[in-house]
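Next up is one chain by itself, shown in structure tokens, the form predicted alone.
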Amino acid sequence: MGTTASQLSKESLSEYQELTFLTKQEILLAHKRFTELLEKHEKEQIDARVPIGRIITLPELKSNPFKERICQVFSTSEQKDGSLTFEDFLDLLSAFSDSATLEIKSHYAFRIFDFDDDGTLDCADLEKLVNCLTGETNDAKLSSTEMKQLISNILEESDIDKDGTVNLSEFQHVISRSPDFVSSFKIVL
């Protein structure tokens, strides 16, 4: 459903508002949000591509820790590059709306938090997690053996199986439990 970034049929709109949970006003706003970003020369090509480093410039973006991993997540670049189509930056979008359901949001926000893309959240992923939250500074750098006990911690809370992993139904099990999350996963431009 390719369409050039400078314009968008009501067709296109139509389809867009089927397959989002995003509002025909949102639609049209993360449109002219996009083609922002773009290039003059890119302005008309089909499914234009905008790099990671354009889009994480998006003030709603900026200040996020997981800026990078979010854009990773949905890119459909078969570089892995972290660049997004206009369907790629919908979808980001339509994920972290307010009307998204707390399966959806709960499933990207493990595919966020699973560096490895493994399908898992291991010792490795939750260390890159709490390290992104805190922030890598030294001051706010947890010890060894604070990191070790902060991920025993969240294993003990979290891992039904006891696999020493939070597998996808854990970590949801989880985040049923934080009524706060659906409210503060989202990005409103």
Contents of the next structure:
Amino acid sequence: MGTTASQLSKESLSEYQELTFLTKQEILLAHKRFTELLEKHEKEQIDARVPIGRIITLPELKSNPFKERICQVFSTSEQKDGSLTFEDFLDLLSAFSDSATLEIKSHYAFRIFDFDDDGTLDCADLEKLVNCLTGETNDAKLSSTEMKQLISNILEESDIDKDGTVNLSEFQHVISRSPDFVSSFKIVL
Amino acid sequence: MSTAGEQDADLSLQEEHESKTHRTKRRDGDRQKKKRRNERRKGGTRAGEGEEDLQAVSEKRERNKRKRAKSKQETSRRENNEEEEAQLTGGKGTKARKDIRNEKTRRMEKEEVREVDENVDKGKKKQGSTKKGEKKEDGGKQLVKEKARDIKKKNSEPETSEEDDDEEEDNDKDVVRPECLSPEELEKLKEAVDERKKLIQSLRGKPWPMKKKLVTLRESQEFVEKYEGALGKGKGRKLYAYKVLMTKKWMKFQRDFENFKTACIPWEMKIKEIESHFGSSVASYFIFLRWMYGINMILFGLTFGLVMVPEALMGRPYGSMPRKTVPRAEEASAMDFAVLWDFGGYAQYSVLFYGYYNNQRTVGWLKFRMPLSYFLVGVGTVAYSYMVVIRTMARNANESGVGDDNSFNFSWKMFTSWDYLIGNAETADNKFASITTSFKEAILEEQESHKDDNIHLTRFLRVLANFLVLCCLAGSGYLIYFVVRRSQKFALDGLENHTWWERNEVNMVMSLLGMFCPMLFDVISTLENYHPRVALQWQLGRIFALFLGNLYTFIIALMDEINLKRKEEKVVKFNITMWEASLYNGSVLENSTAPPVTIHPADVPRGPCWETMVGQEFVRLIISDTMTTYITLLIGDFLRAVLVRFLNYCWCWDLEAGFPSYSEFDVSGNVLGLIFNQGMIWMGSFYAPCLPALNVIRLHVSMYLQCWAVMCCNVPQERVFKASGSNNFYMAMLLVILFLSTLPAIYTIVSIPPSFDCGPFSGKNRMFDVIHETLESDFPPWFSKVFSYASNPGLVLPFILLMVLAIYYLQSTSKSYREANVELKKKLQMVISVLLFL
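Next up, can you give the form predicted together with its partner chain of this protein, since the form predicted alone came first?
Whole complex next, starting from this chain.
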């Protein structure tokens, strides 16, 4: 354990502290948890990637319906396979940390909800989102008329320019009023 | 020599300019990338990608050209300016400078072309846009490095030619020589440095990937370090450098301190575990508990450090005077456990209670003003509690902001209802279910405006329910009054003749009522058929009323007892004077020259000391309350869980899914219990300085016990309520309780004269006379004069009036601000909609 902790050099530790909303202990803990996910031969590499399959086994993400999306959003992988480097992992934790600003939280929330990465939340995205929130079981699913009603209600409320989609600024406008977004959009290791 | 310096300066400016353009270029690149992606998606095919890429690249090249032209314009403009300036100042070496600049611009152009070419290459080779971005990043980095190298080369060139000039030159190879910068340029440089600094600070708030952030950070830091030293001149320079160093150190210290602070917060891991198992609402109880613990720690520190320890160390020792000695009649049983458990015997005659404290003005070699300290600590604990509660409330209100407008009902349900902290499959399932039902409910509500099938029946049932609840409240109030009265009768008879139950009746009845009445209310509230959220509020309100009623009946009964004791005291006082007189007479008769007879303090008759009695009652109440809480926890949760778990193998129906099931964690009930417990602490701590210490122990044990109980025998709540909305609700309750619990304490302090032979205020007419006494004897006479003028009703009344007016004024302004805020919000929404529509 001592060796894994010492792998992070002092400079990069202070840089990470400068660049994220995490404290020193949190970064060290994140590093420890991350190296636990790595396989043995990967531990020597500096920018080793952990595939999405192993990331989502983390107990903090395991029961989250958005776990795949979260990995995909924070991944900088070239193959778009959702694998994370340690720095991506830190980005994730920083955005979900206690002290992150509303702005950055809402930005990432938008990207997580934007299932097809096209920069707006359209009807298909919203439908997927509702399905994620109501769980996989069939009896919990909303009927198609209910779904339609729900989505039209949402668009009515938050689609200010009436183009049939919710864009980032509209999303942030809605989110910024919410009393409990900041407190619930949190993942702590 | 001077030309070299000027060259340096120019170079620095140039580089700055370059890096700026570089940055904007990158940003442009990003934007373009996004656009391109969008285009591709709309096209839907990947076939035309290469073409599009090419097109984009050509587009970019064009744009770059344009930009280059612009930058050229800019540089030329600046050149002109500088030329003018140079001419004004003497026009020395302008030509050389110009030459170099031309060369520079040329090189810049070349590099940009190269970059574009590179991009074209990359576009051909690579597919994924992210990769491209990354690559470009690398390219950018390389570019920067290249430039830096170039500059260095350039830098060293003139130096090598003028090597023998002086040695200082060598020292600041990298640093620009500030003496040669014109103030305008300096200003610009300063601005650039400040801009970089701002960038560094805001970097963590940018939604970029870490690599990009790292590159920007390193670049900016390098820049800042390089040019920071150049700022400031001559003498000022050193100071400036020192200042910069100090700010750096200070920042580091602050960060370390922040780290240290977070490391000091206790139970972080425990709470996190609960959070991930049960969601944020159960965890909010534990956070509240921890917060309470912190407050009680401070209260404990105050009473322990300023009252209990000084009296124990510096006051007169035990047995030196009647108030500090166990009376002869109780001596035999003073060490019995049953007596100690009731806080009688030796516990009663110790620093734990009011009566033990002596009324000597100063104690010890420090001349510690004991009675004054006692009084001020009593006032201070209350004042501190008010301050903390109100400050927390204000902060919570700030954080939640304008959360009460309901215009985004559906969107909030959609976008913010998932609790990302949940890490437990079962909780997640419950959450899924509750979100689904909330969706369905919202849709139904939207579709039809709540059709009531039988309004008369529901109305009747609700009235009936409220009637029943009122009966319960009245019954419990009467029961408590009755019990307290009876206990007084028992006390008059002497406690020894009664059973354990009869001695502890009051506390037990109060605890039992507090335990069973909420259950009763729960049953009654099923009659009413409210929406669960509304039902929860009613339930909380009723429990609050119950607890409050019980507490106040208790206090009223206590007041009766105080009056009784005071009557008794009068009799005792009279008897004592008689006894003293007889003693004196007797001794005089026997032997007038002998020293006065020393009577052992245990034999001296003494008054009943109502303050200690009040303190004891509160301590007993707290103890029995704690005990019942723990026992209910063990029986209600643990035993139930064990039974359900193990009897399930041999039972006719499914116990786990069916009737008894496992218990849920009752957040609101527990929070209310905590709040009332705190209320009792505030009420009683003036008469029993040990109460905060007891409470700290209680909370500490609670933390571990409840954490354990929650993790091992509770199931996640079926209906998960949000924690955030209720936070300030609980705080408001705490404030109300604080107010209500300080009222009786203040009443007793102000209106009832203290006992004549016990406590720090004995012999005074009122307790607050201690302030008066201190003012008269410890402060110069003018001070007490001023104070007496200031406390004159003629001055106080107008002052109060003024404060009321100020409050009224502030409130009305805040109201108008709020209105203006709403108005502005409306306007903003309109503007946004218009903008987006366009």
